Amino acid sequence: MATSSTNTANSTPGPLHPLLTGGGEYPFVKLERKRKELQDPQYATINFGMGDPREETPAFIREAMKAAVPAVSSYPATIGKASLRAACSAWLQRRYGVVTDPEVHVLPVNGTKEAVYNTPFACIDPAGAKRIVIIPTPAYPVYESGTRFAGAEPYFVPLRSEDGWRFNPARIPDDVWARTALLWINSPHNPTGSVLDMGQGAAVVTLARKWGFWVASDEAYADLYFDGGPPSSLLQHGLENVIGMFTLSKRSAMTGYRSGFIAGDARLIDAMRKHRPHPGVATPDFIQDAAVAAWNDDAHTADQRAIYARKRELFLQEFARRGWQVEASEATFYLWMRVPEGDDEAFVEQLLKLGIVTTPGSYLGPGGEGFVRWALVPTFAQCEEAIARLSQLQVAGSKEAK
């Protein structure tokens, strides 16, 4: 009979994935932990950290979802309903003048986060020579995590203030381009709010076709723009080598619905269609019906922009009064603020004590140090309350501290 020690040895499982045992924390998990540690309990939390809008989802979208809830539930198709693909395709044509075939160029996803994470799995050949994924930073953290879980090699390109926080392809050497499988572009950009113009977008697409890599253009904030007007899309330069990613989370205040779509090169869309059934991420039909209503209507998006414009002006005036410098911030609901004295974590910790949550730029990758991202997602009344609390803040380098 085997001894208990032998049984224990034989039953020991193998190692876990190193990315799950390395001790790293997702940035917003770390931020929430710090909030619990530091926040004075007399204050209610006002969260400018995660980009989760507190505005109501428009009533017509909610009604469309409720009307679509079936008495008998069935598995949804991973390629999405034909009506949703058609609505997405029609929106692309209205918004950008981009013509797509909804049967081959469009794929609904569970918010763009799903697509961001899964795209490297479709783009990377584990035995291939091209294993680099270029990530301009600071950036949405899932670009990196999806890359690493897919077994690819991230290549970080810190964005710079002198470039207007826009990706500058001239900073990438040719030997890196030659080994690149995928480039992430995010315009309007999270966290800085910068926007690529048509010429800059065209240059990126030209490089992709020259060197033979994919460009994934995350355009989650495409409809949240202000004085600069509607941003362009990389899809306007043709679909070859390019996919664009779009979501209802921001434009329609639908973060909890988890609904978006990707569109572009039929080869990559086909690969994503083949990959998507494996992780089991098909979107429920009643959510898809709500998404059809949302993509088919543009008026409510203008209403959302007006809400953010009002909050944006409130904070820009307050920051100017305090001498706090805002850079880029042309679009999105983010303000990218340079921190007085430069220590973004220390600044955020002071705010956390007052119940105000913001995101240190350093949490979002190289290049973000010394900046804080304000997501203008609380209600207007909460924004006013946060500004009132700032009167208790003493920050070296600001006008009020002098």
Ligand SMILES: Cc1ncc(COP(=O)(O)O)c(C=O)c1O
The other form holds:
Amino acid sequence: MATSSTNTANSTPGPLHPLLTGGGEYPFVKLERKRKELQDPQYATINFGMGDPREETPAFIREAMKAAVPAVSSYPATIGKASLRAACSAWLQRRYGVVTDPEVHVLPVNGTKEAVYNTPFACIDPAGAKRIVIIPTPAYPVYESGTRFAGAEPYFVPLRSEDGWRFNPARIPDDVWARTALLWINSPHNPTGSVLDMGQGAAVVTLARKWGFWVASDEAYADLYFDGGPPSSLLQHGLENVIGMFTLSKRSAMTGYRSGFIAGDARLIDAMRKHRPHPGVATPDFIQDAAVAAWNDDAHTADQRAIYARKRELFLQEFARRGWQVEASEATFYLWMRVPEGDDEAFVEQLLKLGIVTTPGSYLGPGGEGFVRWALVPTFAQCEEAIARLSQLQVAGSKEAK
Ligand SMILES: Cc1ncc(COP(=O)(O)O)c(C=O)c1O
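Follow the form predicted alone with the form predicted together with the named molecule, if you could.
Below is the entire complex, every chain and molecule, led by the chain shown above.
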């Protein structure tokens, strides 16, 4: 009998999933690699790259979680606790006037990231005729990875400065609409901070009902707005064909808790409910109790907005002083800055030398070239420190460098 040690060809495990070996590097992994290569060791890192707030989670939310940790732990249920679904439903009504039935229209998720990733698995037949997922870009990268892993076909639509960085449905040909299973909308938008108005939202929803596709409306930044006032939700145009995604990560500084919810068309919520036991993404009960406290309170969200408004003002003034233009940036904690010399990667590399991490627009998809995204998530003191460091920056086109 031949031993396996003499037959190395046969003992090699089969190939890994091609999407894991195709050479694509997650943008923030690449950025971190570059930071390590370039950063002058005299500087501590100030990270405006990933949208991970450095603000404290309000104490009453932390206390709610601590009080909920049980002595005996059980598997949580996919549908979540009735108290959480009720709190989410009440928030939708307070925030948008949208009425939902917590039993059929609302489902907790472990942060919207996994919901974004898992949605195409629930609503697309990988062998069907309708398997296009429309992704306006630049974009949150998970729209694409969820689409590809689910065996669907991404169709990228670069957003444009002349459209105010808002999705313009007129740029999609009819033969694409006819094969579309899912459209991703993200308003307020990461990375540009653009916001769809009620008319633009209504147009999208009308198209979804005309052509027969799902709209997944990622509204992760719903509560981070400034002078423009509270952005509307796609759910305000009715739940049919629409699912909205909402998170505590940004409004309540709770990225580490992994807690959000999805709400909308009962048919898609039901499909998600059936799919979700497979990847096992039910939210732990003690996280749900913290989430109930967070969704039931709006005062702390106003405090978060005030924190970002102050940082935003600081940077807008500094950019104006330097002649650096900001586009869109109406809501969210992002500023979408046009790079003076046009090469976003080179500009970001100059900042990395100073320990300042920002994201090149081109890392976030077609259309982002020539722009840099600043996530105003470091503390106010760090923001001031970063601005002081900018005086060391050697970039043509900056008033300082001339
Ligand atoms: C547009 C967008 N959607 C979803 C998420 C995921 O947020 P979370 O999983 O923390 O809810 C993010 C995170 O940055 C985001 O920018």
